[in-house]
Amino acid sequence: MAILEVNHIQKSFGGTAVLKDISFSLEKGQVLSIIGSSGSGKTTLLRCLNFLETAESGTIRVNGKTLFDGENHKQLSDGEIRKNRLHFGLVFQSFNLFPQYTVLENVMLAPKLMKKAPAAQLEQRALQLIEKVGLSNRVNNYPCQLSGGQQQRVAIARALALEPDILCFDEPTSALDPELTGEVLRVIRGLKNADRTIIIVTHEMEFARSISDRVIFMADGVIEEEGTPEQVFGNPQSAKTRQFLSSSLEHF
């Protein structure tokens, strides 16, 4: 069984349709790339799947369970909608980090305040989580101590602390230098040999070329291609897949 099943999402804002009949699944284990321009649709999909925005029709299924039918969607309440967040987490582009916290603070916030296991134990697990991502000499830093990388590995590793069904990264490199983007890459990297199930909204073609076991390219609101790496890297079909491809990968 597929651990997410999106069907028919769409969505408009002011009269814009910006998601047009989008349906895709995803198995446990699998890390799907979704790429495209500016303006496809790309990160407006990602809110929607973490209840961020709120589609106007279709439905969002995780693990068999329906969270968002588009129908009814106006009978959950907040508490609901917090808790269908639970099965998704989100890293953001720009870290969103908790300045007047240090690193290991900012991990354990969010269990912390939902009181999934005493202090301790959830302390043990924040530290394992900041090993995990490479920065055990760091759990006392702020993030104004650190750099845009390390910012977003402790983002990562707070995502991770709630133990989603589902990480989700939304451009998680587009605001670091060059020089800093290859060591989140190899975190994200790590998270895929553990089998964790990823969606990534990327503009790093060759990373999710590399890491991908489906890609959707994204075009106008529309899944206008989709398959494997090889499928959609190597051979694709559309031609705005093509177009976007060659001024994206100067060996195409």
Contents of the next structure:
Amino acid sequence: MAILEVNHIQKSFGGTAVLKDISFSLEKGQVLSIIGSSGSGKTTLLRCLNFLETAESGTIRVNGKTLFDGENHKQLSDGEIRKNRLHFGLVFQSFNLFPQYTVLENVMLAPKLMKKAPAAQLEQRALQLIEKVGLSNRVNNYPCQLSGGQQQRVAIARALALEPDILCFDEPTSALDPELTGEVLRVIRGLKNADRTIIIVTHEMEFARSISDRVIFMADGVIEEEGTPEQVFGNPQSAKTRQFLSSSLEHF
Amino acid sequence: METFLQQFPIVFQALNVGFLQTLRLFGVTLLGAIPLGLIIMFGSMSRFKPLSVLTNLFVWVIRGTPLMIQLLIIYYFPGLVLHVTFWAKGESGRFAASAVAFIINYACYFSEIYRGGIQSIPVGQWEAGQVLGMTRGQIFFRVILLQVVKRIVPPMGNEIITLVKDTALARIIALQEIIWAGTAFLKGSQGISGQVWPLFFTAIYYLVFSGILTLLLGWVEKKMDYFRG
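Given the form predicted alone above, I would also like to look at the protein as it appears in the form predicted in complex with the partner chain.
First the chain shown before, then all remaining chains and molecules of the complex.
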């Protein structure tokens, strides 16, 4: 059974439709990349999944449980929305670490507030996650003492600390200098090997091609093309996809 | 010269008493206005429209009229217009009225500084807290607040230094603060009259005190240098 089922999601901003009837599903342990030009709706889609935006209609189901239903969403309490969104983790383009906390405190803050486990246990788990993203020697540093790539790796550890079913990345390397993207992409690849379910919105075409199990190409708020990386990158059916790919790959 | 040396201890003593009242008004105003400003800010940022409109109207009136007029109205309105004795007779009543006027006035300015501080925090900080399942209260108190404090220390410092000198306005309702104490020797008090130097001398008190505050505020700023945000 699919871990994630998204059906007929619609969203508009001030009369402009940004997402027009988006449906897709994802199997547990799969990596899905969403590609497309700026303004195609990919980031909005990710934000709808994390309830940072509220879709106008459609449903979102995780593990068969309906987390969002456009029909009755307004009746949900803040607490229920908060609980529902914990099925998803989100890593932002601009990291959004909490500047006044150390690396360890950033990773531990949310689990501690949620009292997920005794503090000592949470700290141990946080240290493990920090080690996994390769920053054990930076545990007590503040975000301003880290490079962008290191900050993004902390953000990944912070998202993992809540053990989300699905981890979302919103252009995780777009704010990084080119020489720093590699370290972040390596961490994401490590997560795939650990069987995490992942959705990535990205402009890194080579990376999307090599890491993904499925690829969605979005254009003008609709899913223009969907399939395996071989299908979408190797043999695109839609003219829009072909045009996008050829102009994206010109950069290389 | 000889008369100056005779006068100085008397004047010094009287100015010290006056300055103590100045300090008291300063302290009570800060103690009241810092939290009241937070409440006014929550009102003006409320998503409940009538509340935010009303609060903003209030802030506009307070910031748009002289503090001196506010002092006069707060002190004299109950007695002269409503014919009720609201303020106690004498210095204690004058102090209470001054404190109320100053707290309300400064809270309005503080609320605007707080609002600017909160709105300057990137929305990504709220969103990061939200996707981590934190409540709005947790995000505000655990993530946003300290960043706001760091950002508002310089403008708050400005207001606080202004407040030191604004306390002199309370003289309009005859609060016996340091300027009042200095003027007394112009009119005649304790055998000294027609002397203007005590009034000029009060400036040194203000100068020294705002110097101490400047150092203190610099220390607070330095304390929060460990993070950028």
